[in-house]
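Quick heads-up: it's one chain on its own, the form predicted on its own, in structure tokens.
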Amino acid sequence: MKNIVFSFLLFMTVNFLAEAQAPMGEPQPNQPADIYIIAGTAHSDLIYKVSGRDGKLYQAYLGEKLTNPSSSGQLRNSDHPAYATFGTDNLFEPAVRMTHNDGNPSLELKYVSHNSEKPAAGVTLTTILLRDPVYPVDVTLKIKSYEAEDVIEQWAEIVHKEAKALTIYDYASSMLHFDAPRYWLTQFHGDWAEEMKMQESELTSGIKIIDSKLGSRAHMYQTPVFFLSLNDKSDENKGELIAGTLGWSGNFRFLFEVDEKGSLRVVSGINPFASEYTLQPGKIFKTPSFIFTYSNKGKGLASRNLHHWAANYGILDGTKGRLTLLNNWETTGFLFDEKKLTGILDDTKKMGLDLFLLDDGWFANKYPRNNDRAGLGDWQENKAKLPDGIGYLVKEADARGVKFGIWIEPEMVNPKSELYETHPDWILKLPNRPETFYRNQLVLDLTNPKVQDFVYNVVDGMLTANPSLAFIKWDCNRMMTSAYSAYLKDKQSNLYIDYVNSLYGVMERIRLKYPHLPIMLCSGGGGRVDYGALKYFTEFWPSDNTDPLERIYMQWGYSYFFPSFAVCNHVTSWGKQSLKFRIDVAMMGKMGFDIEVDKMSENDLKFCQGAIQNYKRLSDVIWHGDLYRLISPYDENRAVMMYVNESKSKALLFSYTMNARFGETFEKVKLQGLDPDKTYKVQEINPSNEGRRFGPPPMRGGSYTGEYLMKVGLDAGLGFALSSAVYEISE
């Protein structure tokens, strides 16, 4: 017995020494050479390695573009799995986990093949096929690289050929690895009317999760975006980081795991909580896209990368113009009639705006929509309010030379509605338990094809009857609670995933017939803001809170990940600030109005008309110029940012003073993004003497070199609370 033990120990020692002398990644005799797969952009590389030692796929590198990556010795010793499995030797969080027909809970993935193709100029799609050597399961990793935008999009496709359905428990879109001394996570959170609060913390040993379990309106508490800074905290212009977001309009999860060696694993995708998915043989489970950009020059560069990508690929008609609008909600609420609305059509024309948007309250007859407790789901014009129908208002708008838009919430239903009475099986609700309500409503079961047809027909019916209808605001005011699908029966854990994919299916049908109709994405404010939905929408409503002081912070937060042309900012009666301040804040994105025009003074009306003319004249710079955030409201009592067009011939500078202590002075603002050799004229637009009791008079003009503006700077804005200034900077 002693000899057997001694022989075993000797065998283990020899093998241990042999492995120690032959580090992982060093080729052994007769071992196939490692294969490197490069998914690069103009300034960054994501590199995978197929190990000749074990045939598995590893992440070898993610960072600044390498001159000759395949010959770099630094890539040899990577042991970070590209898409970690569960059930064999992985000790950390997996990317994919499943149970086979025979009850075996393990999965092993080995490299089979890869290829690259160019679906469009400047875009490369890299496909890597992985396969389990024992079970007929394939996982295909897709990496789409956008060269000029420096953005990478990742997703996975899972398929099997087992005899019966299997269950997948984890199904990440992306798994990324980092090695740095320290990691800093910037996340965004909030609630209704307080969206996009920014928070930064250091990641330490163990796991941190940012996720949602709300189903629809999934981003109500946590927003599916983040910055991950390596080594030190990043600012606008310094630091190495990635900016990441998930293109998914439902439950999401970002998982950050720091292991015992200080390496970080980031797993991004659909939240698998209560969502183990039954996958039929031959059916492809496609994860949503994880979209990220790498920057070694701070958060500003990362934002501009994402903005360029969004305009070209991420948001419907992102390179085209947008409509300015007047909404009626703040003026009328639910209480209006045709006479009142035609008067607001006149106001729309008088203001110089493009479109009138009719908000909630225009529909339902048996249970009239006079408040939020009835009518939702019954999408017929209310005869008492609109005896001549929507068509009459569309024609009246056309006669005035303005466009007409309308609000809908087609995924939802009030119990007090004909739809609820007629189709109780179309509602997500638990059997044998009381219904639970939020905003007096329930969610329709979009996994049911009949419900999908109903939602599609709500849109198609209105547009067929009114071809001139020019805009839709699509709302979704409720998360899922007590959710149960009568249609799915014994596959309830598929609900959260199938709901979102069914919503996308409806939107695909709408876009096939109405490819360029402007549609605003709204979800009780900013509860559904993501690139999974935005490929079907032209813009989004960031928050129901339109107080301009609050909006400075919100719009600042959204600007990190979404371009200005998509962020709808309306001038309303929220807040106590001056009209100028409200307009200047709204102007930093897609400006609109929701205000009682007929109660304005003549001076206020003229001020609005002039500001709208300026906005239309300069909107291309705001919507498609490069954004530079100069002074953060999180750092000072003011916020300053600017947009610069591609040729650097025109820029807009926005300066907002939120607060100022007695005697407080602000330093000059050093601009960015200009041409140092050009000479620029600086002129304040939207000037107003309203509230100018302190501080210097508005800047009426002056010429400066780009070098001076960027190295010396300007006295931008005023030194008293709730004041603002917008400067046009022209070559």
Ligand code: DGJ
The other form holds:
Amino acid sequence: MKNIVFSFLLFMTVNFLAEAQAPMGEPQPNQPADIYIIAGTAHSDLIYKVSGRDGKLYQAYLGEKLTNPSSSGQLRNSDHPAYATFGTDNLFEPAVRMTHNDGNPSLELKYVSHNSEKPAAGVTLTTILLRDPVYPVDVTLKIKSYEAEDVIEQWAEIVHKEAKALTIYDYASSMLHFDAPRYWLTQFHGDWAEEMKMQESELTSGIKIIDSKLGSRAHMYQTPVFFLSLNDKSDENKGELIAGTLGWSGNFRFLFEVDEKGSLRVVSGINPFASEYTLQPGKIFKTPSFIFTYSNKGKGLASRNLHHWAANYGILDGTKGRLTLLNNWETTGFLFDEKKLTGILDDTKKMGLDLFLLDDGWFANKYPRNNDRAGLGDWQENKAKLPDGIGYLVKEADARGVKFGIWIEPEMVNPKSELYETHPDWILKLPNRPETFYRNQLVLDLTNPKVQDFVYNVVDGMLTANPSLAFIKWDCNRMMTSAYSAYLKDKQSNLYIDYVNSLYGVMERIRLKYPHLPIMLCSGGGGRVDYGALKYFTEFWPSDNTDPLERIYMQWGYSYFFPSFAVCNHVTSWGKQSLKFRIDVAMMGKMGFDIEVDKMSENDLKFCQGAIQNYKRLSDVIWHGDLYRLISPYDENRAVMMYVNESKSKALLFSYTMNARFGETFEKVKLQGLDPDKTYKVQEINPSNEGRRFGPPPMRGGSYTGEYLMKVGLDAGLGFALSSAVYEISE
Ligand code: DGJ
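Beyond the form predicted on its own, can we have the form predicted together with this ligand?
Below is the whole assembly, all chains and molecules, this chain first.
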């Protein structure tokens, strides 16, 4: 990329039309030269070709970086459309489809110009303008390449100058092509409390779609992330693949089409299902970003690329620290009062945690929020539970030297609420059919500017009244059903898209005034885990299921695409495992607690305090170190992973045994990412024999060279079920 100087060029459409019948690849007399547009990173290239034959844009190459500047000029035979249209000669899935004012359903896109700029050091934005020669429609492809992170972000902008609004039916963020003998797709799926289950299968001829139609959240059943491996299945350190994800908090679609020649096209973007979009003249339709990284060294490298990108660009304040916290959802539910909460503030302090997070149940008076059937939408403190208001609790927290955070779910409403009674027209519901509920609630119509103001004011009002409020958990406990917007009138099929863009509009306003307030993204568990939302949020809630056995698999799954500092892991009473096991599992991400501290034994309390101190001391390695997944829970009865800091002077190894037969021992684990020439001290942290019944004692530590640890390995596994060991590895 850096060796290439881009030119700005205007093509005469007539030239291209004259050459329309020439076979691909054979230059004709007087044919303009092909132009190559390279959007590359340090180790990968995405190369487009403007064909001199027909003036259209093709994808010429995607793969390992081409280091010889002459190589790209030899990519002659590409006929993969960069952004396939519909209505003329395309027979496969298009990237874009529309109907014009005159009812004509065709679109052709010819190259007009391209340029490249550097919006920031290490970032290149390539812009390619395409235009229909017959209708006044422009499509601009944008490709942002993050050099050091090896990540590429792609989106498209569609605009027209027709006399009236036109309808767009397809509007992909990205279209990518691959040519390999075989393709392997790794997808992640689940449901409430069973998020992020991994499955790999071979793509065969035809179309495979991964999508969601949930409206107010991206996922619940299918997660908007995938690996696509070429040739063979990939593993952590081997294989050629891309890891892709869509930055969109609503309906998404990844479409994989293998054609008759065995070529694969991957079309990623908003799910166009039930979303034919009315686009007014002059208004730009900007698609969300498709974010991907190419790796020819397996999934481990792809994850590390995405983690680096997320820390630097994808997640708000990704290079900064995070707050440890005590939450009350699992211990009190909706039932608490001021006395109970001040007690929990004492516990927060006692444990050595940074913040108390007050969850659901603190608001509403006419219909008090004592369960999930009432009160949602009425964001005034409940006088019976909190007679002195939130302000009192914030002050009590201040007095103890801990911070105070609060739960909200401002996009939703219970029918039993004053909000529902006062503003029935603010709610998504069909005018002529019964309402359909999920968790006894409905979704507010965020496309309505008055609702946007309401949601903004919920946050702004609280923060204005309590400036030292230090944290928000933003929940969203349902998808859309029976969705109809009174505000959108005859543009109902704009709803799914306008809803998400309106949410982002509200977040923009909030971030303008409160740029660094930590906000946890929650959606009844992991329903909004996507990079569209995460640029406004500092972390996310991956699942309501906090059973550590389940969490090993989920956190493993999330770790492929999201960095550990963003994955909130709380120690709760779910599962029957030892306190040590629960803490060790939570420690591999952003650790928090949601347990009854006042009922803990003195020993347990001491154990927690020690673990929290260890966590605080080592959290930078966990949050910003490089992750190496060493043994997968999908392959063995154990999971082992490690984080290594940039200078390779400090690492942490997490080893979890899910199950073990009587007397079973595990192979040594070969570490990765260390310096072979350094000598490391290995020391177990959080040691405890709790839950131990049999098996050899855990390896407590020793001194080893990096080479030994990586070539010979460590006895890190414990031979009994639901046990764990964490090792601090220091130069
Ligand atoms: C769903 C969230 O995932 C939980 O953590 C909790 O905040 C509840 N909502 C509260 O209603």
